[in-house]
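Here we start with a single chain on its own, the form predicted on its own, put down as structure tokens.
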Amino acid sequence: MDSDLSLDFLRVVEQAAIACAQTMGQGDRHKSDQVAVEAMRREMDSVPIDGTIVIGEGERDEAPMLFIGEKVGMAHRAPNGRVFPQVDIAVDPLEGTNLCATGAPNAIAVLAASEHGGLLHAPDLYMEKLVVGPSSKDVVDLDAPVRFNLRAIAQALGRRVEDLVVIVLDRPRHAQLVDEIRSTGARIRLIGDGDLSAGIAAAVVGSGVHAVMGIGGAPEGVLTAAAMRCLNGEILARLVVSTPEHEERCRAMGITDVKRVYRAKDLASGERLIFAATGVTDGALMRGVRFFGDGTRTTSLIMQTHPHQIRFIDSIQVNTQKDVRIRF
């Protein structure tokens, strides 16, 4: 996979975040969701890919737009025959529907992509998670009790658990985390949303942000996983099957030791990973979408591993009218 994609996947969160962020606030998650996906789409067709999409808005029969197995980029649109290279793509158009329905922090437009193969297809179950940083990732176990995790992860650190901040979703599934956590005299971040974005921020020094914990959803563990693997970060985590028909699912997308632990190198494995995400609403790394008289301006994450680089980028599209005045 040739790694000046990475400026077109640029161009495709950029589009999706721009697209969401125009309906801000105004309550409506289905509107801010639908048409972030229709922007995504859109933009996508026009990557120069054979790209599948292998986490997306669900299955066939489920979802119109960006399903699972769905087919984007030039390469169902070219008539000539060109070869372009395969691609498998995970997306999540707008990550924190509720975030930008309420103008709340960290919405973000985001996706992942890699040489075919390179990601887990993971259903759209939830999943348990651990997620830490480069300093951490070989001294924590999913299973290991949470005290010892945040001990481990204290001394890695040379800080002290009382320093540590644990980002966990506000669920009432995480009741006992959250008293665990407290017992420990770690201080604790509830977030309604939005549990990629804080992984990612656990992976970035000086973020303020040690370790991310609890269940969340599986597809966007596998994004996590590869913003881990351009962050030299690590997320720990466990499919949460419960039930005949989550097993059924499992199977279909080929996985059959539901009971398996992943790293990021097994969400994923790919060795051409490229990471793009868009800030909708302001958050803790990139600042949400501005519009303003003479055009829009983005800040954007990108990331990849091949050559290993990550960058932070400031854009602005502009209008197309007579006497454009840029602000900065």
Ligand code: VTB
Second form
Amino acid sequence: MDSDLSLDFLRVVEQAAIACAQTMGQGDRHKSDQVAVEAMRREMDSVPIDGTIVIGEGERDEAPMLFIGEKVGMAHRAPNGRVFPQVDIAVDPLEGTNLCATGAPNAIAVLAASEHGGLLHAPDLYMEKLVVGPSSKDVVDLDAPVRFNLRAIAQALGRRVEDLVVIVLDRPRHAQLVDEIRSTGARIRLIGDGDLSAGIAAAVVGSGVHAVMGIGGAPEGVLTAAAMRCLNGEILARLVVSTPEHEERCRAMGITDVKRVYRAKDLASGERLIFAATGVTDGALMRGVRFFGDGTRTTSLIMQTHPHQIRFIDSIQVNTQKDVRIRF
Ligand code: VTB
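Can you give me the structure for the form predicted in complex with this ligand, which would complement the form predicted on its own we have just seen?
First the chain shown before, then all remaining chains and molecules of the complex.
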């Protein structure tokens, strides 16, 4: 996969973010998601790839666009004999639909891309996750007691457990987890949605987040893994398979060992990965979309493994022909 695709994918997440940011605070999460999906789908067709959506909005019968298995990219828009690279793509056009609908922080538009076969085809089930940054990646264990993991993370970071900040999705299913974290004295940030942007923050020094714990969506787990591959962080994860129907869905996607503990390199095994995200609402690492009349300003994070680089990008799309004034 050609590394030059990074700027093409940047455009894709920027356009998705701009579209849904326009609906911020309207209280209609489905509308916010829909406009993000449409914008992402539209922009995707101008990317010079022979692309396949491997993580998307759902199966074809429940999602009209960006469904799993959908072919995207220039190879499918106007085939003219030109050969394009085969690329698998995981998308979440709007991660944190409620966050956007209520104007809360940390909604992002995001995708990850890899050469064919480099992203796990995860069913849309729940997943247990533990996400940490580079210094803690080798000292945590998904099956260890919370107390043990937090002590290990604190030690790796050279600080007290009481100084850690752990992000947990605010859900009744996490009551016991929250009790356990509290009993260690660690600090907690409960979030309404968006464990993917939380996971990215946990892998970036200076974000003020040291771990993400708890159960969220499996598709976002794969996207988190792609980000961890670029940031040298780690995700430990296991699908939550509690019914025969869940097992069947795993098998249908080629997963036989449903109890497996995955690491980032298992969920996003690609040799060449690209991860792109644009802030929709203000967040820890990216500001939200700003509309200033003459233009639109976005901040994005674009990362890749080959060449291994992380870019924080500040873009201004100019709307008018007038003398636009650009502020630093
Ligand atoms: C959401 C969302 C997360 O998982 O919580 C979802 O905020 C599933 O959890 O970011 P619920 O069914 O309890 O809402 C994520 O989408 C991703 O892991």
